[in-house]
Each structure stands twice: as structure tokens, then as C-alpha cells.
Amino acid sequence: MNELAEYEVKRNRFTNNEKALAIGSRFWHETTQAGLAGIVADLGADGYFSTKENHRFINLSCCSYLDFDSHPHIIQGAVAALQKYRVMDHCISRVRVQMPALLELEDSLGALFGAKVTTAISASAASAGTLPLIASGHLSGGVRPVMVFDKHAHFSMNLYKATCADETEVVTIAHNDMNALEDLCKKHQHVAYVCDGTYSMGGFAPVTDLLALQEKYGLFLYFDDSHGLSILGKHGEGFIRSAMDRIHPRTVIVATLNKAFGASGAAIMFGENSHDNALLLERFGGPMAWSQPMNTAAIGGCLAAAELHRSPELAERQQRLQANIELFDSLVETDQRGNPFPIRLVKASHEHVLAAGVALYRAGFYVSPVFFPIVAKDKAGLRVMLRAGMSESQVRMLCQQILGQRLF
């Protein structure tokens, strides 16, 4: 009985599915009832989605910010790799057998981003493999650091707090609270900070301040820059990598290759002389060490995407995206106005946000309404995710529709 009581005290220190489902089920039920979840639609050549009822809409809840995901060169790259290697998924751990195309891809991405790159099937798998090894000290200098998570760090990182806590102390601090982080650096000799580069609900990490703390205290930095990759940087290296001349030995940057990059999989960026870290991940990095490498089509698509990132087309699409962001900002006020990232949260009340989302969808714009528990109770709104492929007239019509809604 005492053992059971002790277990009861220790559980749910980092996750609580019972609470999450009890609260979250209402959000998804209401969103589904409003017809804004579970939509089935095909993407047409003109960039519009169409349902079987012939309702056409532009998807403003899509992370393909540069619209590379439908680029013919990337699709053909996936097909060409399948034809060349004649296998969909070489289902074995890469530490035993790996395709030459995977090494070619990592070399290509490494040259593109100025880093030692190893790949994963997803950014979530990358976090699952990397964070526990940072917590145990094996990727962070041989000493177990205090693991500090930003409160708004993505679920794919927060999910591994419990695993990290099995190795070392885990602390959560308020979003972008650099004073709290510095206090922990003063108190503990070894600290690792886990955060997003750019956040899925808007906003971004104070990277200059973080690099200063790293220089002063030896802070280890783990960034997930999935929403920043490709949209910034001469070669699309992203927000975080663009902010530094080189990747410090005490820095890891993870980014999906799905979103603006336009293909599939994930890249883990280390400093250029980090071969041992990459090998450690291949052998002991959880799902990265299992029979889950990137499949053949993903590798081929990524190789083609890397070619596009070396072409003038990248800058052209980046510029079009920035033009659309600036146009939106000139017409609709949000807390994110003026930053170079494509996510904008238009504030609305909990009572009116769903009706506004429905009205926009009927007008041909699918915009995700977000409310508690996806965001805090007073932070409900419409999450707008702008893309390079939208025309000026489409952005203006979107803004006109948003401004015409009752939001409060």
C-alpha cells in the first residue's frame, strides 16, 4: 500500500493525459461540429482545395510557407529515387545498413546549412533521440545538465520531459524568460535550454540573448527551428542558423524538412566537427537507432528540394512570402506585426472565434480557430499561416473577410 501511495504522488509530474483529454475533447468536438476539422479535400493545380461538395478554399492552416511541397521538381525527385533504388522503405537501422542516397542527402544539407547534419524520419523522432542524450550528458560535454524547457516549447519536445527527468533535473520556465534562465545558469554549473526558434502560435526565441548567455555561462542550447527553416537565410538555413556565424559545440538545431523545405523528414544540425555526436545518435538515439530511417521517396524529394534551395527560386519565393506578410500586417493588426515569420494570431473571444472561422471557410479561406486548451483562456484567435503562393488579391480578400467578422 505504501508503494502504491508513493507511486500516486510521483505520477503526472510532466504529463496528464486524463486532464488533457477532459479539457481538449471539448475543443475538438466544437471544432468538428462547426465543420472545421476532418475536412477531406484535394489540392488543385491553381492552389485551391476542393471538397467532394465542390467547395473551394485556400488553406491558411498549412506549414508549407513557400509552397514547395507541390513543386514538380521535388515530386519528380521522389519518383526518381524510387525508380533508381527500387524500394520504398529500406526497413533496417542505418547503423547496420544505409542507402548511399541518405549519405548524399546529409552531405548536401550539411553544405547548404554550414553544419554537420544527420537526418531523422521526423523532428519529433529527432527530439525523442536527442533530448535524453543531452540530459544524460552524452551530447552535452559529459556532465548531466539541468534541463530547462521554455513553457511554450512544442509538445514534441515537452513530451520527453519525463524521460529527461529520469536522467537529470528538469525545470520549466515562463516563455522567453531570460532572467529566470540566467538565474539558473548562475545557480548550476551546467544548464541546457530547450525551446523553439519560431513558435507555432507566433513569436520567436530571443536568440541574441541566448547566445550571450551561452558565451557567458556555457549554456547548452537546443532549438527546434521547424517554422523558420527555408523562409530565412541565403540557402534557407533558417532563423536560428542565420543568427550565428557557426554552430557552437554546445548547440543543436533541429528542423523538419516537411514544412517550408517542401519534402519530408528532419535535419539535426551540429557544429561541423561533430561526427561522434551523429554516430552516437545513430546507435543510441531512440527511434533514430531503430528501423526508421527516411524512406526512399523522402530522400529523393529532399535532394531535389536542396537543389531548389541553391537556385534563384528560393530567394524569389522568400521575397514573395515576405511581401504577403507585410501586406497582411498593413491591413490587420496582430501582436506578431513586423516580424518576418508567416504565423499571425488574430485575437478573438472564445465565444465568437468559431463562428468567425466558419464564416471565413464559407468565404473560401480555411483559417484555424484556436481556443482553450490549445491556447490560454484569454488568448483565443484565428491562426493565419501565410504562404508565398498567395496572390496579392487573395491576401487582400482574406484581410477584408477577417476585418468583416465579429471577433469580440
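Next, give the form predicted in complex with a further copy of the same chain, keeping in mind that what was shown is the form predicted on its own.
Below you will find a single chain and nothing else.
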């Protein structure tokens, strides 16, 4: 019994399902009761969803910020690859035998982003493969670093805290707490920091400060820039990649290809000469090493999306997104006003936020109400994700509807 008791003391150092489910179940139950979760609907060619009860709405909880996901060129690219290769996934680890298509895609993305790129089926698979290798020092010069996670880092990274802690010390610090991070850099010779580029609830990483800490202390940086890819940068290289001239050997940027990029899969960016790292991931990077590369349609879709990222259409859509963000900001006040990211959190009281979300949905705009217990009672609000494909009148109508609700 003593042995068990000793173990129990150390449980839930990193995650606590009981707590998470108690909180989340209440949130999802209330959201579902209000009719704002569990929606099944068809996406029409005009960008509107329709339920089988013929309710039509625009989805403002979708991360396809540039509306590339429905671009005919990307769909055609996926179809063309299926027709060319005549196989969905010839199941074998790519370490052994691979078809040239995935290499072609990685070269294309590498040239686009100014990086050595390797791919995964999702950003979470990329984290699953990469974070444990950072923990054991294999991506950071052979020495196991102290691994520091931002408290708001996405679940897809937090899931690997315990796995990393089986290799090295893991610490969680407050959101964007650069003082705490610098203290750790002073105290330990090798530190790795894990964070989102931009956060799904509206914040973003202080990338300039982080690069300064890297310069000063050799800090290793791991960014998940899934919400920042494509929407920023000349070739859509994203928020984080745009903030640096080149990718430092002690930096890894992961980003999904499902969101603004418009296709399916994920890219892992290293410095341009990091062939060794790419090979290491191919051999030992968990999901990247097993027989589950991106399927042929995803590869073809991504190749086509990369072409669009090289065309004038990228800048056009980036500009339309920025114009929509600016228009929204001119009409609705949020803490995010002025930043170039598409996520806005419109504050509302705990008492009124859900009813406001329901009213907006009825008016044809699906936004995500966030409220206690998933955020503190005074942090409730309506999360809005803007997209390039929205017309000016749609943005105006959305803002008008938001302002017409009782929020407090």
C-alpha cells in the first residue's frame, strides 16, 4: 500500500483528466443544449452551411482564414495526384521505400518557406514525434534541456509533457512570462521553450523577446504556428517564420497545412541545412517514422496550395483578410484590436454570452461562445474567426448583429 500511496502523490503533474472533463463536460453540455455544438450541416458552393432544417449560416469558427480550403485548384490538385499515382497510401515506412511525391512536396514547401521542411499528417503528430527528441537532447545538440511550456500552449503539445518529463525536467510557466523564462535561462545552461505562435483564444508569442533570449542564452525554441501560417509573410511562411531572417539551428517551427494553407497535413520547418534533423525525424520521430505519411490526395492538394502561395492570389487574399480584420476592428472593440491575426474575442458577461451566441447563430453567424468553466467568469466572450472570403457587407452585418446583442 505504501508503494501505491507514494506513486499517487506524483500523479497529475502534467494533465488531469478528471478536472479537465468536469470542466469541459459542463461547458459542452451547456453549449450543446443551446444548439451550438453537434451541428451537422452541408457546405454550399456559396460558402454558407445549411442544416437539414434549411438553416443557413456562415461559419465564424473555422480556421480556413484565406478560404483556400474550397479553392478549385487545390481540389483539382488532390484529384490529379490520386489519378496520377493510383494509390491512396501504399503503406510502408518512408524510411524504407517512398514515392517521389512527398519529397517533391517537401522541396516545394522548403523553397516556399525558406526552410528544410519535413511533413507529418497533422501538427499534433509533428509534436508527438519532435518534442520527445527535443527532451532527450537529440534536436538540441546532445544535451537534455530543461523544457519550459507556456501555460497556454495547445493541448496537442501539452499531451507530451509527461513523455518529455520521462527524459528531462519539464516546467510550465505563466502565459508569455518572459521574466520567468529568462530566470530559467540564467539558472540552467540548456533550456527549450515550447509555445504557440498565435493562440486559439487570441494572443500571440512575443517572438522578438524570444529571439533575444535565444541570442543571449542559446534558448531552443519550438513554435506551433498553425494559426499563423499562410496569413502572413510574402509566401505565407507565417507569423513566426516572417519574424526571423533565417531559421536558427536551435529553432523548430511546426504548422498545420489544414488551416489557412487550405489542404491537409503539417509542415515541420528547420534551418535550411538541417538534413540531419529531417533524417532523425524520419527514423525516430514517432508518427513520422511509422507507416503513415500524408495520403496521396493530401500531397496533391498541398502541392497545388503551394502553387497558389507562389501566385498573386496569396497577397490578394492576405489583403482581403486584413481588410476584413480592420473593418471588424473599426466597428467592434476587442483586446485584439490592431493585431494582424483573424481571431477576436468579443467580451460578454457570463450571464449573456450563450444567449448572444444563439441569437447570432439564428441570424446566420456561427461564432463560439466561451464561458466558465473553460475560462474564468469574467473572461467570457464570443470568439470570432474572420476569413478573407467574407464580403465587406457580411463583415458589416456580422458586426451589426454583434452590437445588437445584449452582451452585458
